[in-house]
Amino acid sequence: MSSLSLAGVTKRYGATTALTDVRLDIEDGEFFTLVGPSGCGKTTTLRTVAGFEDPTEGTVRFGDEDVAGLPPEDRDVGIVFQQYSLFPHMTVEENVAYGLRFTDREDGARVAELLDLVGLAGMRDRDPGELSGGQQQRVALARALAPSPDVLLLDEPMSALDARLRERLRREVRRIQRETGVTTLYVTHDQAEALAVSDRVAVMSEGRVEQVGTPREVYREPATRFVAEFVGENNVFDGTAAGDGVEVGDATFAVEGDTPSGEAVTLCVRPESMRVDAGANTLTGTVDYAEFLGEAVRVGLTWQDREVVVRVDAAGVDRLPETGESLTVGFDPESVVRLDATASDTT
């Protein structure tokens, strides 16, 4: 296996630019997801480490090797991409055969072994035609790991999948990466399935990586209000700091640490952080709508013109608050992520 690495990687074609100085450093191992919106540049990445795609300016190293100019087939890896691309006029056992094309191994042993790591053993006779969209992405993961590729890259691999069987899925591909070791780049655009699968996070919008963490970092420590805003639900005010304050509208916030009077803050709050009639930070919105989630009640309010999100646990709620009554909500101070002018900027 390998470590991986970009340094400066900037993809221009023509006057678009769609990366923008990318540096990420990938332990041998590791698997590591690139998360955000579509166009935000995460497939240009991944196909610029395939071979896919050179970069304009930067480069990409596996281990010390520095693999600019190397064609993909040259570059050890396996990449498993949205659609299956199985051959369907061949059996499973042939299209997991066929990713050693290029190898020395013997064929049998290694597509046995391979079978049985993907949970398909029994179906090793039949034609992709026959098997599920689950199985067939798992029969597209096994032909990519045939040769033991030094860097497993994953483009959208669940996208075309029911969200059960996404959930699924994805549980097997984190176990069957443990269980080999590969090193694995995967792209999504789903920000639970990189929270679940990934030990690092990068999290990427416009071309540029915005923070890199481990998901529980990304998480409750965003860097930016992008990542705020786009890693789970957020409840984002933006306010000025005034004495042990934070002014938002009309009120004003009690929060931890100190940003000079007058200046710029944003306020980052999660749902689950919110509560109802608690709380040392309190505000009262009109409800606009209350959604039962089984194990969780959500609900969304209007104050000050703006939407806050609550969400509480259900075997706490009695009823679920009716459209237009006011409900008051609070949040505690050590549960705030505050984000400085040039944090909140999007740009």
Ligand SMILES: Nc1ncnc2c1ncn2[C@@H]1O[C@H](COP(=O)(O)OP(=O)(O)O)[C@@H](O)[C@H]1O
Contents of the next structure:
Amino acid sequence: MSSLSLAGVTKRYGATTALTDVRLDIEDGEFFTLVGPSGCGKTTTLRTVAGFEDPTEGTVRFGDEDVAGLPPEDRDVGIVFQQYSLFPHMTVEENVAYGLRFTDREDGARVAELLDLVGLAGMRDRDPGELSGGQQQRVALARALAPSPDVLLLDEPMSALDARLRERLRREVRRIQRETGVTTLYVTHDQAEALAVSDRVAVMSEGRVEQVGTPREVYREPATRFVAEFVGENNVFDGTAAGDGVEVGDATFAVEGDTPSGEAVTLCVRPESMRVDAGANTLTGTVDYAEFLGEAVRVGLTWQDREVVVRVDAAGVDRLPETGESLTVGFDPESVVRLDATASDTT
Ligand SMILES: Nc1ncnc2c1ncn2[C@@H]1O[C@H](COP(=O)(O)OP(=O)(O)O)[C@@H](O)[C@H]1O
Ligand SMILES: [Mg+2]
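Target state, the form predicted together with the named molecule; input state, the form predicted on its own:
First the chain shown before, then all remaining chains and molecules of the complex.
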């Protein structure tokens, strides 16, 4: 096992800058996730850790060792990619044994142990073509873990699977990671998945790390507007501090904390913190849509040319509001997260 750190990592491909000054410190045994939209640099970061790419600037360390110039096979990493990468002409057992090719470990017992770990003990003689997508990814995981790597790298390993299977497999991956204790760098564009599985996450945008924190921290205390809007949903209001609150459009909202009058203030209110016909701060908008989601009802409003989203428990809703209807919603000062100009400038 090993900690993993990146310091000042920048990666350029010709005129394209894929990564800018990426700094990450991942602890030994941690399940750490890179999350961000497509093209933000997740795979490039992972490939740099694996040794498939050299950083243009900056260093990558496994524990205390600077791994610059070390080829992937000398880095003690196990990798699982998005696409099923099993050898179709080899059985499950042979695929897992392939993971041991650079080691002098005895195959049979180790392969059986790994198939047990990923819950596929009964499938050792099957061909990959006889397995479901989720089972194939478990074999890929067993193969990656076979040589007991210092670091496990997973690049969107579930994105080809359907939603329900993805949820099941992510719990399996987390269980296996806990059992093995392997330091894990996981990549996903799915923020809900990132929150569900990780010890900590790094939210990335356009080649930069916007924030590193526990799932709870990035959700509750987003450091930037990008994080506020990418992790979960948020209503973001740009306003101006006034004596008794924050002016947003024609409204003045009461908030916690003081800001000198005239300064720009950005307020974030989660859809689930908004209530219908209630709250110290209210706004009346026009309903664009109302969605029944089973456990919740989600309503989109237009208020003073802004889109506002409200999410309420479906149990309390007898009738969905209709498009074009006027609706008053509100929120309390303690549910506002402030993203002040000074806070978002620090990244
Ligand atoms: N080999 C490459 N040559 C040129 N540009 C690349 C290469 N690999 C990645 N990029 C660019 O770097 C950026 C980050 O890509 P990537 O790391 O694949 O993002 P993600 O995995 O988050 O979707 C993108 O703009 C992508 O087009
Ligand atoms: Mg990618």
